[in-house]
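What follows is one chain in structure tokens, specifically the form predicted alone.
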Amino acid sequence: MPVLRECVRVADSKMMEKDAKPDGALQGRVALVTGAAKRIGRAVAVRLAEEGADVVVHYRGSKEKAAEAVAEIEKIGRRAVAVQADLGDVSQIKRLIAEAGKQFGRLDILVNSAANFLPASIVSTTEQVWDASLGTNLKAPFFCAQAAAPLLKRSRGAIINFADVGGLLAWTGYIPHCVSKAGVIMLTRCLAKELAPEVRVNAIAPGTITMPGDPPEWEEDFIKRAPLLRSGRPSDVAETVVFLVRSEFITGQVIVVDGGRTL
């Protein structure tokens, strides 16, 4: 009996050790998630850490939130670092990628999740709004991919771009936004051909996603529009990111995560 108890104790100890430090499918990988300080970007960063990845948490102005994201990832047992960069400046994008490589010695996953959502119709669209929409949503993902490509080729890594259903549906009150996200879809296809076979490139088009703190009327509206009769959660998007990172025979595709909203 003492021997049996000792075996059980050792087994329990090993189980606790395993729980404390994840040994997931992405063990040893390094991910850079743009816009990872809050909302969906943060959910993606944490989920990748749960799968075993170390994470570079990019932020522009949300320094405190980025520090919280780093602490959350470290609590999981993974390494994380927050790096500030204005993605509207290509020189800062290059610095961001270089810092990721310097901190961890490699880069396996780039998630281009940073985005804005600016309302603008044919009448109200200004040059400033147009440039802000396309700059953050389309220009930045391209130059992030360009800067990260050498590291990703070395590791045979993956890029996940964030489009959204606005890139598939015509929202007249959000013309620059829709154009930018439609551009992300074509950018994904171009990059997938350009970077193959070493790097896989896919996109996610979220829609009808709500988060804690969002106005309740948003969820009510989304439920009406989605055949699944519910709104989505950041975890739905994060799980799709993990799926695409793991799927080694998928490239150049756009996965719509909207509960059927676009049907």
Ligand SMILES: NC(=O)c1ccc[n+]([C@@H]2O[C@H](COP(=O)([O-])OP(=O)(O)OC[C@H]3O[C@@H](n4cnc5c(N)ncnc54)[C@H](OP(=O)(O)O)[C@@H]3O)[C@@H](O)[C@H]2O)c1
Second form
Amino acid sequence: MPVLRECVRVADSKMMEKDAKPDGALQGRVALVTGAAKRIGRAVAVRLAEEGADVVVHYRGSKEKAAEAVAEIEKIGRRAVAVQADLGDVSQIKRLIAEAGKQFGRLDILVNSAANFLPASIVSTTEQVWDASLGTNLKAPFFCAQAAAPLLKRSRGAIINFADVGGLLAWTGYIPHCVSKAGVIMLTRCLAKELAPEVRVNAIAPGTITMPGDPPEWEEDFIKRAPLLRSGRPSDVAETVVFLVRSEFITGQVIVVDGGRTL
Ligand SMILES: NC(=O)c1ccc[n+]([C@@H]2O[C@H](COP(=O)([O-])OP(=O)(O)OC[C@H]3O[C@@H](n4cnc5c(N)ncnc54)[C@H](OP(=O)(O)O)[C@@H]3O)[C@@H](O)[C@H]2O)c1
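Right, and the form predicted in complex with the named molecule of this protein, after the form predicted alone?
Below is the whole assembly, all chains and molecules, this chain first.
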């Protein structure tokens, strides 16, 4: 009888543990999401936590928002830590990845979400704008991948890069941005070959993604060109990240999440 009671107690405590930490497909995995303090990056970080992952929340300037993201993830029952770095500086990228690996002892998923979106036509493009666009949007994902590759190989992990429909369509007034995001698409293919078979590398090219509080004109303007008659939500992108993380026979691909905009 005491043995039975003990079994019940163990089962009860296991159920309580389960309540606090729901099982998920990514339980025991660790994800690093760059630019995760707010907007899409945050939605991705929280969604990966819902799937069971512990998360390193990278931020550059949004310290308070990063702390909020950490608290949101901890509330789900996962571990999270915020790490600051300016991804324009390769030495800071190396520190970020080393810190990410140290925090939870492994790294399974790298999501390169941080980016800028600088308008610049052929006339207004300065060297500074060109370097800032290409530096944050293209150079940084490469050096994040390079630094994370040994950890990701060990865990047979995955990289998700963020392109943009602007990397497929030539937008007037956004030359460096479009070039940087077109570069992300080729970077994804090159990395997928270089890092196979251990690490899968894919990209997402979102159309306009709106959040609560964004000017309504953004959605109105997008709807004119998107057959599905709405703009995207951060959850549309976050679900695609989860899909790509789980899809073990897909690498080097770009999934366009744009409500049909590029059709
Ligand atoms: N939103 C859209 O409609 C849309 C459409 C197509 C593609 N995308 C792509 O999806 C991804 C996420 O989009 P988003 O709108 O959520 O991005 P976002 O708000 O424009 O930027 C995300 C974060 O990137 C970080 N960041 C910028 N420059 C950095 C640097 N030099 N070093 C480190 N961090 C830096 C910022 O962090 P801090 O705030 O901490 O400084 C920022 O919060 C981006 O790659 C974007 O290009 C978005």
